[in-house]
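A single chain comes next, written as structure tokens; it is the form predicted on its own.
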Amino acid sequence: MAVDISVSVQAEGFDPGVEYSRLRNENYSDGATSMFVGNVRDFSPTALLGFPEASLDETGGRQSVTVLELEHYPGMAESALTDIARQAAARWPLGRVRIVHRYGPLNAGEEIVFVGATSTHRQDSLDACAFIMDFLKSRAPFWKKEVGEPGDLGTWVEARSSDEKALKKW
């Protein structure tokens, strides 16, 4: 049986409960359906990934984020999406598949990317998001500023290397 594949790239913000709706609409062989709700942090991670004086303000706080912009490549984004969905459904048994991923400028707190899988057995679906999310997070044309207060002219996110050793355990 064919993976039911679907992939938004869009500005607009999107209702996680609505989604994981689409995902169990009239699926009644799946067993399983596991997610991932990505959101805005208020703060730059990058202190607590092993760089702290790139993310501690003047005062030595944590640099706080209120907008984190995000560009994209349109057309190659839902491309790359839609490949690394395939991909899982290649590894795992997955019935339904959705991800959702805004780009444009976002504030603390919204919803930036939705991963949904639904298999007949939940650690299969369970891998698949974590699989999903490692690579969308590595390998999807998506580029991030974060901006702290009004003014700012804001920070590009470097890649991590974390992200990269994520990958490894596939």
Given for the second form:
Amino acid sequence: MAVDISVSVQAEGFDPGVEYSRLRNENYSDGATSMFVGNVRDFSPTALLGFPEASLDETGGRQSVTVLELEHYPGMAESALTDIARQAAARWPLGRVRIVHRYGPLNAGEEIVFVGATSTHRQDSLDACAFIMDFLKSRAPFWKKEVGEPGDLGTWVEARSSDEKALKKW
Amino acid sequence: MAVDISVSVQAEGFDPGVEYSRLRNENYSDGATSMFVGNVRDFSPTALLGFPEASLDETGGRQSVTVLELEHYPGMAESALTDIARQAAARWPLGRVRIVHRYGPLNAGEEIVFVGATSTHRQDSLDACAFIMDFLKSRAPFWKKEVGEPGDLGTWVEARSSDEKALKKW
Amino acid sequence: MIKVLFFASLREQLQRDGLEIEAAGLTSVTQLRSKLAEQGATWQSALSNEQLQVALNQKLSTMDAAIQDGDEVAFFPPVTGG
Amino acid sequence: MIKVLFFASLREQLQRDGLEIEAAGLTSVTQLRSKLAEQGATWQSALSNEQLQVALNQKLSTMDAAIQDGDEVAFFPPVTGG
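With the form predicted on its own done, generate the form predicted in complex with another copy of the chain in the same format.
Then the entire complex follows, led off by the chain already shown.
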């Protein structure tokens, strides 16, 4: 049975509840649905990487991120995500796979990415989500820039060696 | 920071989209949300365990399950799920944990269980969901009975050794 | 008194969801189990299942756990939720 | 012609999102990269970044990959989506 793979790269927001319904609609054979959603945080992730001083502002507070700008490579972004979904489907018996990734300016709290996978076995669907996120982080052409204040030129987010390392377990 | 743990054991259905919103509402610090949903399949899981003959009906088709009856131990069900969520929160830096488990008669396709966890790191939230589901399957007092036809006395689902084995990896 | 509960297939086999029993002389789950098994062949058979699990005061426990007056003891087959 | 694209910080450093260049004499990504670097100090510096990644016809590739007329080659820093 062919795996049902659906990928969207879009500026618009998405509703994880609607994405869940899409994974489940008329799907009576897969008992397991796993989902991952990535959201914009309201402070720089560098604060969590053991360099808190790098993200302290002049008042000693955490440097807040009001907008995250996501740049992407149109065309390649879609094909890279589809390719990652196909690799997951080749490793685990999945029913449906859905990936949504946004680009453009995103506010704190907004959804950036959705990954969902259905399967007959829970661990397969969970592993597929982890695998897709790991490869998406290091192989899909998206770039994040943190912008604190209006007019601020922003700071490109540095790639994390932990993300590249995460691929080694697969 | 105390982890926000919420557990519901209920007969009513639930909406994974609403559960997602509950995990995210005013939550700007956790960039990662992982969720698992278990649904009633329309055929006996024994068909998937290498014993297809056990679930073939007289026409040679898969034995369909029209209703799943879920029995639970009131009181202990809630405390067992809360205890499992606390164990997960002790192992990974989680922001919020939500578990919903239904009881009573459930039709094919309906949601049985929801597990969601937020964290600053994606793998922590995914691992927490996997951990909670593994312990829930083997330690929370719920029992499934498959009922094929109205009037059918039903068949209690046998515990799977693979579920007990899944605990060993934690 | 000890409150005893049965769930799932065990409840169906015994055709009851529970009972209360005098705590006198019962100091462990094993003693309680033996005492209940004396009630007939059905009880003997249902309670001799090696897979039988036990919860003491709503926490998973073991057959050698000590019990006392006022405790709630539940017997059931391996759980299959989720 | 070879279509060349730049993304993210590289696009900002070069102040352009791409260009087209004659394919004549360019048989590998490395050659293309060297040719582009000849355009000045900014290009030299931006393109010498060891972390630079390359996609050939919208697939991740390597610097020693062969290229030909009509190809699309994109240079960019390590990706940071998700």
